[in-house]
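Coming up is one lone chain in C-alpha cells, specifically the form predicted alone.
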Amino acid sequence: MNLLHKDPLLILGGGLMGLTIAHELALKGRHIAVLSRRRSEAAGFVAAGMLAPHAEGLDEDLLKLGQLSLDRIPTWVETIESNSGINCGLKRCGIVVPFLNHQERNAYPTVLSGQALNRKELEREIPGIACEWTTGLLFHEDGQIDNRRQLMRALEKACVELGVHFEEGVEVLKLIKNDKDFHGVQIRNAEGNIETFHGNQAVLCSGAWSNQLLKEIPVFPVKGQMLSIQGPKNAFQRIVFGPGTYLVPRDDGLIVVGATSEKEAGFSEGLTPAGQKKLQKGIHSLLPCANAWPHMERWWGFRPCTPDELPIIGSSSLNGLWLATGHYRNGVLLAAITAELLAKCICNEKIKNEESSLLGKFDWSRFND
C-alpha cells in the first residue's frame, strides 16, 4: 500500500462520514489515509440531503444531537467550501410537514418547534399540494444540502488539499487485533492482492457494511430507492416531508423524491417495480401536478441501521479503534457533530460535559445491556 506517511490514522470507509472525519482530523494536523472499496456506493451519494431534526420528528437524545449538528453546519460548510473551492449547496429553505387533521399535527413530537399552517397557508407554501392535506407545520430552521452533486465532491477535494491520502478500490477484509488492541487491517488491493497494513489507530465508518468487520456492533442495511424529477424552476421552495415520501427541490428545479425503507432487502442491489411504484404513489399523494414532470434518474442505496435506529459514535472494545456508524436516516444531518466530537476524543481534546454525556448515549456498549 503506497501510503504517504508512516503510521497514518486509518479511515475505514470513504463515504460521507469517513470524508467528514478525515477532513476534521486533517484540520488538526493528523496524517490520514482513507481506505475505500468504492466511494460511489456510499450512502452519502444516495441520500436526499435533508437537514431535518425537527421535520423528521426526532426526539430525546437524537433530537439534541441533531440540533447541535444543525447549529454547526453553516461553519462546517464554510470551512469545506474554503478548502475545496466548491459550493456545497447549503440552503436553510425550511421544511413543511403536511397533516390530514389538527389532531395528527398537534401530536407530532416536534410540534412546538414548528409554525402551524392552515389550508390556505399550506397552499401558499406548497402550490399544488393535494387537497386532502388540511394543515401543516413549517420548520423554518431545517433545510438541505446538495450532498449528491456538491457536498461529497467538495469534501473529497478539501481532504486532498489538506494532504489526506486516498486508497480507492481497497477492500478491508478483517481487522488485525488481540483481545484489547487494534493493530491494523488486512486488505485486498485494487489489483486483487492481499496485504497487511499495521497501525494503531483507525475509525470504522463503513456504513451498512461495518458489522462485517466488527461483529459486536449490530449494524445492518436498510435499502432505500429514490428518483428525481425535473420540475419548473422555483415550482416550490420548501421541502415537503410527507408520510413515507419527501420532495426536496434544488435550485435548478430538480426534485429529489425519496425514499423506500426496505429492512428485509439486505444487500440486494437494483431497483424494484414495487419500490418505484411506491415512490410514484407518494408523489401523487403530495403533489399531483408533479406526475407530469419528467423523470431524470433512479437509484438505490443502503442506510446503516441499528436495532434502536440510533447511531454508534465513540470508542470501541479495542484500544485505538473508534466507531462512527449506524446513522440510518440522519447521516447528512449528523456528519458535522459526529466528526467534531470524535476528533476531539481521538486528539484528547476537552469536550463540554453536556456533550460528553450526550455522546455516551450513543456508545456501542448499550447493546450489551
Ligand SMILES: Cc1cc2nc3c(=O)[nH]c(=O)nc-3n(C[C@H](O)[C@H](O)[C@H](O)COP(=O)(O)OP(=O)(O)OC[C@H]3O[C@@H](n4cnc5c(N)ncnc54)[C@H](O)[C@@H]3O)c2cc1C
The other form holds:
Amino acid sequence: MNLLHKDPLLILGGGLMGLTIAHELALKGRHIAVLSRRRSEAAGFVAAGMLAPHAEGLDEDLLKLGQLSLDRIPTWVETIESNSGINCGLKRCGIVVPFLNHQERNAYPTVLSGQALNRKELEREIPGIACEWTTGLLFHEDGQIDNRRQLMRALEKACVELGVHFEEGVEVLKLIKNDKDFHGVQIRNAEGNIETFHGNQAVLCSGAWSNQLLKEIPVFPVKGQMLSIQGPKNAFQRIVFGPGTYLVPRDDGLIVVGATSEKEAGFSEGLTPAGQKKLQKGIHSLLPCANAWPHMERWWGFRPCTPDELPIIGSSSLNGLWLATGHYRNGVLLAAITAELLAKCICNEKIKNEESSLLGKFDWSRFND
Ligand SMILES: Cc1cc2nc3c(=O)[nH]c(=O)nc-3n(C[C@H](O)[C@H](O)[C@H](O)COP(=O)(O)OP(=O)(O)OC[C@H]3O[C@@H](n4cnc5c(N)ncnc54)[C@H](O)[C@@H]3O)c2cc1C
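Following the display of the form predicted alone, present the structure of the form predicted in complex with the named molecule.
Whole complex next, starting from this chain.
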C-alpha cells in the first residue's frame, strides 16, 4: 500500500469520527492516512444532524460533554469551512420539545435549561402542531448541522487540503498486536488483495463495526431509518423533537424526519414497511399537515451504541491504539469535543483538569470488570 509518508498515524474508519479526528491531527501537522471501507455506509451520512444535548434530555457526564462540544462547534465549523471552502449548514435554530401535559414537561431531565411554552406559544413556534400537545420546552442553544449534504463533504475536502491521505475501499481485517502494543493492520485493498501495513499509532473509529476489530469494546449497532419530505420554504424554523419522531427543517424547505431505533435489527440492511410506517405515524402525531407534503428520500444506517449508551474516547489496552467510538445518537454533537480531546491526548498536550476527569468517564476500561 502506498501511504505516501513512511509512518503515518492510521485512522481506522473514514466516517464522522475518522474525518473529524484526521482533520484535527492534520491541523497539528501530523501525517495521517484514513483507511475507509465504504464512505456511504457511515452513520455520518445518515444522521439528522441535530445538536441537541438539552432537547435529547441528556444528563450528568454526557450532558456536560455535549455542552462542551456545543460551545466549540461554531469555531470548529469555521475552521472546516475555511479549510474546505464548503459551508457546513450550521444553524442555531433552537429545538422545541412538545409535551401532553405540565407534569411530563416538568419531569424532563433538562427542564431547567428550556423556556416553557404554553399552547399558544407552541403554535407560534410550530404552526400547525397537533392539538394534543398542550405545552413545550424551547431550547434556544440547540440547533443543527447539515451533515448529510454539507459537513461530511466539507470535512473530506478540508482533510485533502491539509494533506491527509485517503485509502477508500480498504477494509481493515485485523489488528496486528502483541499483549501490550499495536503494530499495524492487515487489510483487504480495493482490488481484493490482502496486505499488511506496519505502524505504531492508530485511532480505531469504525463506528458500529468497531467491536469486530477489538473484542474488548462492546459496541453494537442500533439501526435507524429516516426519510425526508419537501415542505413549503420556512414552514417552520425550529426543530420539533417529539417522542420517537423529530422533524428537522433545512433552509431550503427540506424536512428530515427521524428516526426508528431498532436494537434487535443488528446489521440487517434496508428499509422496512414497519419502520417507514412508524415515521409516517410520527409525522402525523406532530404536524398533521406535513403528511400531505411530498416524500423525497428514504435511507437507513447504524448508530454505534454501548451498553451504557456513552461513548468510548481515549486510550485502549494497547500502546499506540486510541479509541473514538460508541457515540450512539449524539456523534454529530460530540464530534468537535471528541476530536479536540483525543488529538490533545495523542499529541501529549495539556488537558484542563476538569476535561481530563470528564474524559476518564468515557474510558473503555469501565466495561472491564
Ligand atoms: C438514523 C440516525 C440518526 C442520527 N441522528 C443524529 C443526530 O441528529 N445528531 C447527532 O449528534 N448524531 C446523530 N446520529 C449519530 C451519529 O451519526 C453517529 O454517532 C456518528 O456518525 C458516529 O460516527 P463514527 O465515525 O463513529 O461512525 P460512522 O460515521 O458510521 O463511520 C464508521 C466508518 O467506519 C468504516 N468501517 C467500519 N469497519 C471498517 C473496517 N473494518 N475497515 C475500514 N473501515 C471500516 C465504515 O465504512 C464507516 O464509514 C444519528 C445516527 C443515525 C444512524
